[in-house]
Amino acid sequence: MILILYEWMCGAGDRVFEMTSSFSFFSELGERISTRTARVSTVGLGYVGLPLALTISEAGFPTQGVDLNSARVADINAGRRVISYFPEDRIARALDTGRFAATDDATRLADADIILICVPTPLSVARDPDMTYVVRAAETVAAHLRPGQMVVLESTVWPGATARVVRPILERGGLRAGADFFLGFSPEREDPGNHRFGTRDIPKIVGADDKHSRELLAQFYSCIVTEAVPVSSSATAEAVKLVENSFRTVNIALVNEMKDALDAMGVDVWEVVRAAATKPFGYMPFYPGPGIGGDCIPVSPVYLSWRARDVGSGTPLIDLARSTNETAPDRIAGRVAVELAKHGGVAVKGARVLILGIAYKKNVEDTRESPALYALNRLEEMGAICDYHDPYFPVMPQTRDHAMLAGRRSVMLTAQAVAGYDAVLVTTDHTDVDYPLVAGSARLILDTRNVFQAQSVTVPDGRLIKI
């Protein structure tokens, strides 16, 4: 009795002094960032992980981005304009105040109070969720996780992920994840090129599995953007981004739907949707477009799916629309097909088009997922002749999917080139091209994104289709 009364009091003893170093923790990191001295580390310095570090930084916390690629934190660190839509003095103003740099010394992590890993979640060649980048990064930090540490994960994940995946690997060494660190999840809504819209305009969701880290996130992301809106779980915060794009998808591929069947009609839906947006609730504006691209809307239904399959359950109506939009494309380049036959007797077979646009979308140096890549492979299969203009891309970049393209070089926009091609197909609608030449050199114009119609551009009669 006296032994079991012994061993009792001596797990009582061992639960307080966890208890008391867990609050010690939560308590020390939590004054840190009231008082901005946090220091924070952003594991992966791409399209989310640098405007979220110099919006940290800028914020006021002495703030450091961690990446393998030398060269572009060598860039970075010269205060060069690595992304195209920054202020062409950001970097450098962020680098100038001593609060920022970069590094690709991931050692440096073990001087961190919070990191935030930010790494790409793409699809996997058989189009399922690629957690490679993830793993690694989880596994770096791993390495070098230190007592009182915050980690959290801004990777778009399947629900669950947080948990399952990135907490196992961060406890390896014997760390506990809400009593000797703090992990959570909190999904990146960085929309490239936004304007209206920056890192610190956005309400950030913030989710973890335990209080002390639901507090410490929200307090952190409050001094970082306008809004942290805390949610009960990981698992509930990855299951955000994921609905939040799954409902674009879903209304991007209806719009699409509708183009086909309202053009048939000799209805132009541009028209009825700027119409239909003059209704102030119960709808709200999708355009329509050659398909989707990007980091987030084609991959995070995947996610979602996978995740839903994986639970014995089902996702019909996004799985349609993924397939409506991940076959756009072929769409397109069977229309090209159509319209080159109809106005020109031309066969695509042979025939010279020019791709007006490579980007996903309009005014950033990113081609992830591109449909104009797509289109244009198609159109190449189907036997015609394509070239690409895109001031963002001087060069055709190296991609996974689309590797025989790397090397092409973007054409000059004259009005003797533009005249040599059979027709123009318009996949990116980017602010910098000179619509103007196109409309007056060019044979016959397939426009995606209805641009011609937006900058008031007239084009000469049965020269310019909306497909």
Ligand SMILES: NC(=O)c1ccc[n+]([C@@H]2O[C@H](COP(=O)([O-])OP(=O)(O)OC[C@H]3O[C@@H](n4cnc5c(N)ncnc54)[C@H](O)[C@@H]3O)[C@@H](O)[C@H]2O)c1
Contents of the next structure:
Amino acid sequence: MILILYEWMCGAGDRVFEMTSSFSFFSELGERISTRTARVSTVGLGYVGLPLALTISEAGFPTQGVDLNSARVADINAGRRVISYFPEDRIARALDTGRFAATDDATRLADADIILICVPTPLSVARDPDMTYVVRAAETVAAHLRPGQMVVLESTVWPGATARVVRPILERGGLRAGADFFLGFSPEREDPGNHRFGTRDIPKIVGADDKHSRELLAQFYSCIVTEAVPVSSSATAEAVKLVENSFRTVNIALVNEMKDALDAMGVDVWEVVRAAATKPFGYMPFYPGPGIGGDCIPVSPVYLSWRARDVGSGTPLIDLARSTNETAPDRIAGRVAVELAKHGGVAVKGARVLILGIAYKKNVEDTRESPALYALNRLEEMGAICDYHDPYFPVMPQTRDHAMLAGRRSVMLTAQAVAGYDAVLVTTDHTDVDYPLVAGSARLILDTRNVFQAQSVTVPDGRLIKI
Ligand SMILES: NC(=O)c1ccc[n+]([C@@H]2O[C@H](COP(=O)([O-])OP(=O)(O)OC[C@H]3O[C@@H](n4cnc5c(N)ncnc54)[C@H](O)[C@@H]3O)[C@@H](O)[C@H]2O)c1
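Counterpart to the form predicted on its own, namely the form predicted together with the named molecule:
To see the whole picture, the full complex is given below, headed by that same chain.
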């Protein structure tokens, strides 16, 4: 009896101690956040991690970005504009304040109070979720984890991944989430190149599986962005991101299907979408194009359907939209062949085609999952001879799915060069392209983005086809 009482008292004592220490970690970090003295580290300084780190330092927090890529770290510390749509001096200004620096030394994570993981979550070769970057980053954080820190995963993952993948790794050393350290998920909603909504203007969803972590996440992100939106769990926050992107995936597939159907009826889909968008409720415009690209829209729905299958459910509508989007570049290549034959009787085999834009969307230097590269590849398989022009890529970068294209050079956009092609295929509507020059010299323009009409550039009769 005495033994049982003794064990009970010791257990209760431990619990009281745990609750007290957890509460003191909570109030200490809360105090550091409110005085903007909490030291923040982002793991990953890419399209998401770098703008985030800069925004946090601009909000007054001492911030360091940790990245494995030493060359990128050196560029950032030299103040070079590594992301083209940034204001020229944004990085330099952040460095000048003394509140921001980049490092490739992961041991510095031990100094941080708050660690935000912003590493890639691509697809594997088999096109399943590839969580290896997240696992490695979590292992790195775990190696330097100390009591009182807060860790937030920002990479896009399947619902449940923070709790099932990241948490066990962080707890391997004996510290426990919600008691010794705080853990949560906040999806990144960055839209690269969007000057209307930067990191600071986009509300942040924050989710965690215990009350203290939830409150600290909400407190911290309220200092950084216009609004923090708390949700009840990390899985809910993970799901929000996937729902947003799956919504886009399905609507892009829908509008591309509309384009083909309306085209056959002789109706201009862009005019239809523009007119439909005047409805003040119940409709949101999506625009046709050569397919989807980037690190988000083609990838998130895969994470969602993979997890749905894993738990015995399914997402057939999303899967159909994905396959519609994935085959869009093939359909574009097919249309190029048809239009070449119709306009001048040119066979696609041996035809010279200039691909205008290889980035997955306008005004960014990012070719991940770019539909332009898939269309280029397909045209070459059909026997076309393709070149490209892209002001953001003087040289074609290395990509996993198009390794054999790496090293090709962007052609100069002169009237003489353009006139030498049987067709110009517009795949990306970058702003910094001389569209009047193309209009004046191309034999045939196949425009997947409606950029000529959008920019009011007149093309001589019969030479512009919107595909
Ligand atoms: N790019 C977007 O538009 C966008 C938008 C919203 C969400 N996301 C999501 O945000 C996440 C990050 O995407 P991104 O576009 O910033 O990727 P990115 O490839 O541009 O950058 C990732 C960076 O992480 C670094 N890195 C990888 N592993 C590391 C490690 N263990 N330690 C330190 N650094 C490491 C890489 O060197 C790279 O610089 C992904 O999950 C993505 O789906 C991206």
